[in-house]
Amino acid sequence: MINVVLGVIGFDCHSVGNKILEAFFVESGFKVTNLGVMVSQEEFIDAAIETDARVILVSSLYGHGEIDCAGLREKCIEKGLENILLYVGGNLVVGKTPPDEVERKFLKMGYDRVFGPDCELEKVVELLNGDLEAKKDCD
């Protein structure tokens, strides 16, 4: 079973979607460590190390994801998690920024996948399984 770490980053306290994500990923066969809301980057990293997670799933709905998520890839690398998959999703920026522009910003920050608030979770799992398979070949 593949371990994933899930949480809502920064000062964001939106918890309903977090619980939905947890239930969905558990039902999809993943072992989920749900850190809840208002999670720091360091907490994500520590949990990933402790659980030997292959994926960190970062959620943000209050629009400050661009600030809260910056630097997470670099911190993961510093802690020896250079091969961990980083997924981010939600309402990541304030204002009416086109989705493709939001995606470019987060990919540039080192995230492997970027999802809007209305993404289909089945598609996320499909992409995640493909990315995990591709990473397995690189490990």
Given for the second form:
Amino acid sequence: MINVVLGVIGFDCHSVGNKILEAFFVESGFKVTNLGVMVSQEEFIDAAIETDARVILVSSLYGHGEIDCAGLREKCIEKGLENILLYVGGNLVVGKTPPDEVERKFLKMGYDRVFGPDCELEKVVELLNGDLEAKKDCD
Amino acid sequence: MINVVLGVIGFDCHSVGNKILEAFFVESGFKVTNLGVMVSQEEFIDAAIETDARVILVSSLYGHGEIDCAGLREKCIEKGLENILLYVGGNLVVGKTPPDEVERKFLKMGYDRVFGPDCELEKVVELLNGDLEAKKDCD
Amino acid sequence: MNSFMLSRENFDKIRQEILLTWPTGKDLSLEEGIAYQKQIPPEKNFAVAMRQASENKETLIQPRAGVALIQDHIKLLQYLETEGGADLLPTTIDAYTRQNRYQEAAVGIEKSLQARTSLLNGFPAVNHGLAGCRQVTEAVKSPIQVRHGTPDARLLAEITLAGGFTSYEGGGISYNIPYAKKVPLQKSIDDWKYVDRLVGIYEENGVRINREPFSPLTGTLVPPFVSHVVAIVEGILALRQGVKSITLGYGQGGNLFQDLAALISLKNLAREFFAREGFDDYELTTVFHQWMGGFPEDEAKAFSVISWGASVAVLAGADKVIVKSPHEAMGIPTKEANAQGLKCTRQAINMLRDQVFPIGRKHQAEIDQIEKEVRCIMNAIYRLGNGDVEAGVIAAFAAGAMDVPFAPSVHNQGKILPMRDNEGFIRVFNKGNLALDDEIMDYHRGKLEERAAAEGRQVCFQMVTDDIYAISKGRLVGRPK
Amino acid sequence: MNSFMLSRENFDKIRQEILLTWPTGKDLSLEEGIAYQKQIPPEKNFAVAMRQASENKETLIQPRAGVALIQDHIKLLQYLETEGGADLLPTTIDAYTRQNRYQEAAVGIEKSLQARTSLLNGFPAVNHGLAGCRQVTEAVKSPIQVRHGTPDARLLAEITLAGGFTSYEGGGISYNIPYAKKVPLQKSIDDWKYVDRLVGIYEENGVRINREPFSPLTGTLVPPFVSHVVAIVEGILALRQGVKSITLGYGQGGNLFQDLAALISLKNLAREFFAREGFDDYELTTVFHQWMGGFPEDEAKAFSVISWGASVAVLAGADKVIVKSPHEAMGIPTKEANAQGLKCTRQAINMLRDQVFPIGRKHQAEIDQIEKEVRCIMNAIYRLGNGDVEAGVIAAFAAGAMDVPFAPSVHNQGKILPMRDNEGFIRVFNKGNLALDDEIMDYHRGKLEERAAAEGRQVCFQMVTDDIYAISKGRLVGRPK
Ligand code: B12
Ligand code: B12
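To complete the pair, please output the form predicted together with its partner chain; the form predicted on its own was given just before.
Entire complex below, previous chain first.
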């Protein structure tokens, strides 16, 4: 079973989507470590190391995503998580913004995939399985 | 008392605004000849000649204003109504259109003043009195 | 066959003349039209859709839409179907065609080609003819209806029904009084007999065409009993010609409780009078029109009016709702604005469809009131017609016993003055010669006095004007500033 | 002075510490704050506005809004006041400030200056300090309120009340359970005692500040009795500290009749329990929140949700409605989108304000049901607290006798699973340890079985998920596809 770490970053308290994501990823066959809301970058990384996770699923709903999410990739590398996938999703920036603009921003920060609040979870899991497969080949 | 001719041009059946305009202009001290809805250019001109009107108030609500209103100025001149004021108002063209664009079109057709459906009738009467005053000076 | 039915002989005689009034009529074959209709699948039949909506307690949504050119019209309808999610499609006919001015419509088509945009306020179906209509009806997946406002709609009916439309709006009263100035009522009623008979002939040949009288009339402060009387009379006239699928309507008045009462009473009353006329074999469904009077210009406010109309439609259990757009106050909507109206409506319907409105005692009283009013006018109609509803309704309009507010027709007395009461119910301020009894008028007057007292002014004509502007200025009751 | 009231001595002790937690607190003077508040004219006082709305049976409208920089925030509020026509203004506080992370807020201000746009999701009032707050409150004409979500809101309260805000949202439960993860309930309740006492001190010095517990909680399928219990308990806790102007709220559930029943029962219940606690000298008003759960992304659909919320607010007679924008699903609204939400709401309110909803027998039954549920939980709270509501509510949360669905706090059991019944009423599927008696649960279960039967599936967890997404996907009840 593949380990994933899930949580809502920063000082964000939006818990409803988090509970749904947990239920969905469990049902899709992943072993989910759900850190809940208000998770710091350090907590994400520690949990990923501890559980030997292949991907971190970061949520940010409340608008501070741009500030809170910056630097996670660098910190992962620092801590030796060179190969980990970083997925991020939610209402990532303040204000209604074209999705491709948001995507560009977060790809540049080092996230592998960027999702809006309207993403279909089935599709996410499909992409994730593909990405995990591709990573395997790299290993 | 100043005579005005009022009506809805073409094959337009919108009668509510017409009834309100009649009531308002009567109350504002004009002698109103209301031709009602579905009035042809000829009927407007005949009524204006008959009543020695100083202004024709043309309504068009249904969208065919561009077609129906064209040529009224020329016909007025033809029939010797060189000095008559032509006011037009309503939903003059098909589709939501910037008011200044509509105004330009109808000024070009020879109308003296062009009004949208949102016009304040008090203002219209004010403008009319001003225009009538100015015309007097020209006479 | 009942004694009121237009004979086939007369029908054929009229038909020959009518088809010659514009070149596109010349080669029409009724048999070919029926054969063509027979191969239209049931999921595209309007009558079937309405019946199913009623059975499944669904509220279908339908926009208004029509532009000058065939290809543009098709694109528009397809957009409303896919992007807008319309259940039912319209083809709104332009105002020249409505007045049988096909020559002017031809000019409009020409100018639209030049301007690369529609200069007509609808689709000139007669000019486009049978082939043009079939292009349209074949290009869409949903049932599609002709919506117009045509006192003499005989040629239009011949062409569009043979052209694959499966529903036809209008009637001899509702497409005359609000839409014409000088057409005698007897003339439009006779012409609509022809249309209804045409539908009857399709019916007898196995093709069910839906018919929908136009209930909102002038769309402006029409008390429920006024539009109900027109709907019921036109229903009877249609049934007499063999029509079987009838959709009666009501245009939103604005007060939730009056609107609920209106839609509930409409079905009861129609059944009552249809039975009185000896009819029991028909499919009766209902349509609710979102606010038909002046709209607010601001689009956010317009959305509010649209959503509220949708909410009432579904709470009242209408089988279909006719949808407005956020452009309503300004002009014929773009396809995008039209789709926005549909989406806003769909959301409201889906949020409310499961909610059951319990009809309490106060609601029932309002239903009873409307029923009383309608019976009062209908009785006058029967009296004036010596028992016949057709003769009676013509006499009633002539005498003002039946009267539509703010209508353009000279054959309507136009003495009735409606007005909102303190809760926004549309009542009668001045009955003119309306055949309403004193008890009813006392009730209305009492309600209006409540409002006058609340506003600290006398019941007066200014209130009527204020009420006409009210919704567009962002209220329901036109209070003094 | 009652026995629960925080003594002035303790208050002053806490105050000294609190003011030192960020430089802007250092020189605050309570006396100067009171003096400043005294010269604010009554038409800018929130408590006065709420009382008058209640007396005049008006429904006031208020947006949410807050950006990082003072000048931008002022422009935003002025726009909502003039263009949007808001009756009441907010200042929504950013999420760093809510967690007392003033350092992070400072970074957010810095980055916002660089980016020339707000990177914060609200106005960092503590960082901007007294002078910044006064700039804001002096720049607007309407009463203005602090809206946030802060478990420890003591410094924020000191600064903003001295800064001229006349209403303060929140409470020790409602700003903890949905907004925090690890803050113990006793801690947040204690910290809010300070806030309420601060308001009480202003009150005793002749300045009435309005207090509004945050009722929607997680905004997601919260049954009325759950939010009512929190509202009532926080009302009592506020009254104990000398607060006199209290606005209790309710977040739209979606079913018209449940929402009406909820708002009607809320006032009755609050009066009942306030009396039980010995309070009779207070001003009680109500607020209705337009749909607080996931919104549809499409703006036309969002308008429909907004309008529907406004309609219910006014039919239910709420004194104020909190307004959403068509951008809700996507991000913090632009000022234009925010104003659109206000206009849409205003139109609905004005169209419906004159309409009187008659409360029939079925409505009364739903009111009775909610009252029964609230009394059931409240009795458990009193029992667990040995008669004291504060101790009781903390114990009840610990035991799960009181439980909020989908909340992030570890001090909430989160075992309750709400679900919609067949008509869209929010019921309880899994009560966890909630102190609801069997009769109540049988009623809920029966209602849910009706839905299960209608959908041809068992009552199951999937229904909860479906219901969470429902409104955003354009329905009320999350039916299977
Ligand atoms: C009620 C109504 C109807 C009723 C009319 C009943 C009747 N007999 O009066 C019915 C349902 C029958 C109807 C029919 C049609 N209608 Co219509 N109707 C309306 C509606 C909703 C309100 C009109 C109204 O009564 N307003 C209240 C009065 C008081 O305001 P008013 O008419 O605007 O008049 C005021 C001002 O315009 C101004 N004014 C008017 N004329 C003049 C002239 C001067 C000189 C001045 C100074 C001022 C002035 O002062 C008036 C008084 O305040 C409008 C949209 C809206 N406004 O919300 C559409 C609207 C006018 N209709 C429209 C159309 C297209 C039609 C139809 C062709 C059907 C169709 N294709 O949809 C048919 C017309 C057929 C025909 N032969 O004319 C369109 C016109 C589109 C455009 N211009 O692009 C509109 C704008 C709706 C829309 N957005 O599509 N309609
Ligand atoms: C309910 C709600 C609240 C509740 C939350 C209760 C709770 N504890 O959960 C309350 C009222 C408390 C609240 C508070 C606030 N909220 Co709020 N809230 C919402 C709302 C209406 C719904 C959120 C929700 O539950 N949706 C349902 C769930 C199922 O969907 P979801 O959360 O989007 O999650 C899904 C997807 O995003 C996606 N997803 C999420 N993360 C990830 C990660 C990955 C890797 C993937 C693949 C997918 C994915 O999958 C999830 C499941 O389908 C949204 C707006 C909306 N969506 O309509 C605003 C919204 C998220 N809130 C917002 C804000 C700003 C706040 C506040 C800061 C207050 C404020 N300034 O207005 C505070 C937050 C304080 C804090 N410390 O965090 C903003 C964010 C603005 C922005 N990004 O520009 C929103 C968008 C509203 C708005 N338009 O202003 N909120």
